[in-house]
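Shown here is one chain on its own, the form predicted on its own, set out as C-alpha cells.
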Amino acid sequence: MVERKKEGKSEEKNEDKMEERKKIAIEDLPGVGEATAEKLREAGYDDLMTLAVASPKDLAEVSGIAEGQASKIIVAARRMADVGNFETGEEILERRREISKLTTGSKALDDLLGGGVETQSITEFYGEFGSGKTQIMHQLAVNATMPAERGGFSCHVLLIDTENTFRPERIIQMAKAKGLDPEEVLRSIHVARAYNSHHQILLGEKAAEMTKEFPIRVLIVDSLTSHFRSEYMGRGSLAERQQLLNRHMHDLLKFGTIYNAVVAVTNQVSARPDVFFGDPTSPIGGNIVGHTATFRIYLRKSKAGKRIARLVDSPYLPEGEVVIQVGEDGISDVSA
C-alpha cells in the first residue's frame, strides 16, 4: 500500500512538472522576443525541452541567431525545464516510470528485452540479409497501433525507409493476424523514403514536426547505415561518415527522449573473422553506433522460419538469446 502511494505521488509529480513546462512559452525565456521566437519555431524549436537539449552551434545555424545568444537561450531553457542538473538516483527512478514497453509480438523476445522495446532508448536489430530485421520493423509498426492492454501504444508511427523495403502488403497480413483493421493501421504508419545519407539525417530532424499533427510514439529507421556505408567508402572518408552518423543517432535519441517514443533501427553486418571468433559478423558503424544504441539485438537465421535473437548489449539486462518464429502472420513465439 505504501509503495502504491509513493508511485501515485511520483506520477502526479511528473505530470505536474510536464504541465508546468507546457505552460511556459519560449517567449518567456530571457532574450527571446517575438521575432526570435518565430525563427525558433520555424526551425522546429517550439518548446522548452527541444531548446534545453539543443547545442548552441546547431541552434545558431538553423535559426540564424548568434551562437552566444543561442547559448544563453539554451541555459535559460534548461533552468526552466529543470534539466541538465545533478539528480538523485531516486529522482531518476521516478522519471523512468514514464517509460513504456512496446511488444514485439513474441513473449520470449519481450522477456529478453525486459518487457518489450523500451521508449526513450535506441534499440538496434542487426544481422545478415534475411535474418528478419525488416520483418520485426514491420511488426513493431503494426503493434504500435494496438491499445495498451495488448502491448501497443494506440499511436502513429514514423518509418524512414533507406532500402525500399517497406511493403504495405506485409502490413496488411500482420494487421489481419492481429485482428486489426488493415486500412486503419496503414493510415497510422507514415513512411518516408530516404534517398541518401543527408536526406536521411534531414528526415530524422523533421520527425518532431510530425508530432504536431499525429500522436507519434514510434520512430523506425530501416536501415540505419546503408547510405553511410555506400557513400563514404575508404579510410579517407571514415571520420566524416562517423561524424554524420553520430549526429543522426543523437537526433534519433533526442526524439525518443523528448516524446517518450520507441526508436528502433536495423543495421547491416560486415565479416571480420579476425575479431569475432566463431561468428565472423559485426554491425556496421563501429563505436559510434555501439555506444549510442541502448539495446543491441543480433539476429541470425535458423531452420523452418525460425530466427535466433541474442541480446548482446544492454545497460541493465543480462545477455541471453531466444528463438522466435517469422511467418505469414508476423513475429511470434515458436510453437511447442
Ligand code: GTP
The other form holds:
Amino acid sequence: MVERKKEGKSEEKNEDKMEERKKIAIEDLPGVGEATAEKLREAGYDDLMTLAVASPKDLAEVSGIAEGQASKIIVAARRMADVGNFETGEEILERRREISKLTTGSKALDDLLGGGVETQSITEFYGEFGSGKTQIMHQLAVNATMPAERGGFSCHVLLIDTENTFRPERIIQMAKAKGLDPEEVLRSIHVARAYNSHHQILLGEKAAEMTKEFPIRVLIVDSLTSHFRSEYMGRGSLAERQQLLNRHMHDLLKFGTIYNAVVAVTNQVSARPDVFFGDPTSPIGGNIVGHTATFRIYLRKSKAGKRIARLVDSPYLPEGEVVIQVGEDGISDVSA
Ligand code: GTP
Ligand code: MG
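Structure of the form predicted in complex with the named molecule, given the form predicted on its own:
Next comes the full complex, this chain leading.
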C-alpha cells in the first residue's frame, strides 16, 4: 500500500499509473483478438489489472479459453500493467522462447550476434563518426519490413532521430537493393525527430502508444547519447545525466520486452577522455549504457567502405569480430 508519509506525491503517481492502465484495452494484449476479448469481458475480466492478478486456471474455466493461452494473456497483462516485478523462471523461459532475430544484412555480423539482432534486449552500436552506425540503423529499418524467411519481421519501425540524419533517399536505395517496394518500406518507418534529451525521453515513453496503430517491432534511437552529451557537460552534471539516461534506457528495454521488439541504439565514442570515462575508444554513457545494453558492437573504419564490427561484453556469446561492407546498397558481407 501507499506509504502515509509520501502520500500526496505517490498517490498522484499511482493515479496516473491507474489512468494509464485504463487506457490500455484488453485487445491490446498480444493474443487477444475480438472474440477472446468478448469472452473475457463476459466473464468479468474487462481491464488489465483484473487480468494481471487472475490465475490461469480460473481464467480458463470462466472464459472457456485454453489454460495455456490464459497464462500467456496474464503474463502479458502483468507486463503491461507494470505490476509484479517478479516473474517465475517458467515465465521468463516462455518469454525468451518468443525471441526473434532481425538480420543486419551481413551474414557474418548476424552470425557474430548469434543469428541477428535479438528482440527483448537493447543492442548498441558504437564507434566514431562515419563508422557506419546510422547506415546500419537505416538497414535494420528496411530489413524489418521483410518477411521472416528473409530475416525480417514484416513489421513497422519506430525511429527516434536525434541528429537529423534519417535519409529517406537511403531507405529507397536499400529497399531497391533488396527488391522491395521502396514506397511501402517508407510507409512502414515512422520517424520522430527528438529536439533535446527531454523530448527524446518523452518519445521513448510514448513509443508504446504507436503500437496501437501500427505493428511496431523495431525501435531505433540514433543517437542514444548525443543530446545527453551536449546538454550535460562536465563532471558537475554527470550524475543527473546518468540518471536520465538510465531511465530512458529502461523505457526502451521495457518496450522491447513487452512488444517482443528489437531495440537498436547508436552511441559515439568519447573524444574527450578528460570528461568522459577513460580511454578515447570507450562509448559515451559509461556504465549505465553498458549495463543496460545486452549486446554492444564496436564499429571501426577500415579500407574502401569496409567496417570492422566487434562484439563486446556479451552475456553468452563469444567475443569476436567480423568485417562488413557499407556501400550504396547498404550493409552486406564483404564479397570475396
Ligand atoms: P556519426 O553519426 O557521425 O557518428 O557517424 P555514423 O557512424 O552514423 O556514420 P554513418 O553511418 O553516417 O556512415 C557514413 C559512412 O557511410 C560514409 O562515410 C560512407 O562511407 C557510408 N555511406 C553513407 N551513405 C552512403 C552511400 O549512399 N553510398 C555509399 N557507398 N556509402 C555511403
Ligand atoms: Mg550517425
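Numbering follows the first chain given and starts at 1. For clarity, a rigid core is taken as the largest C-alpha set superposing within 1.5 Å between two forms. Quantities reported herein were computed from a predicted structural model and do not represent experimental measurements.
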Checklist entry - Cα of G44 displaced 2 Å or more between the two forms, core superposed? => result yes
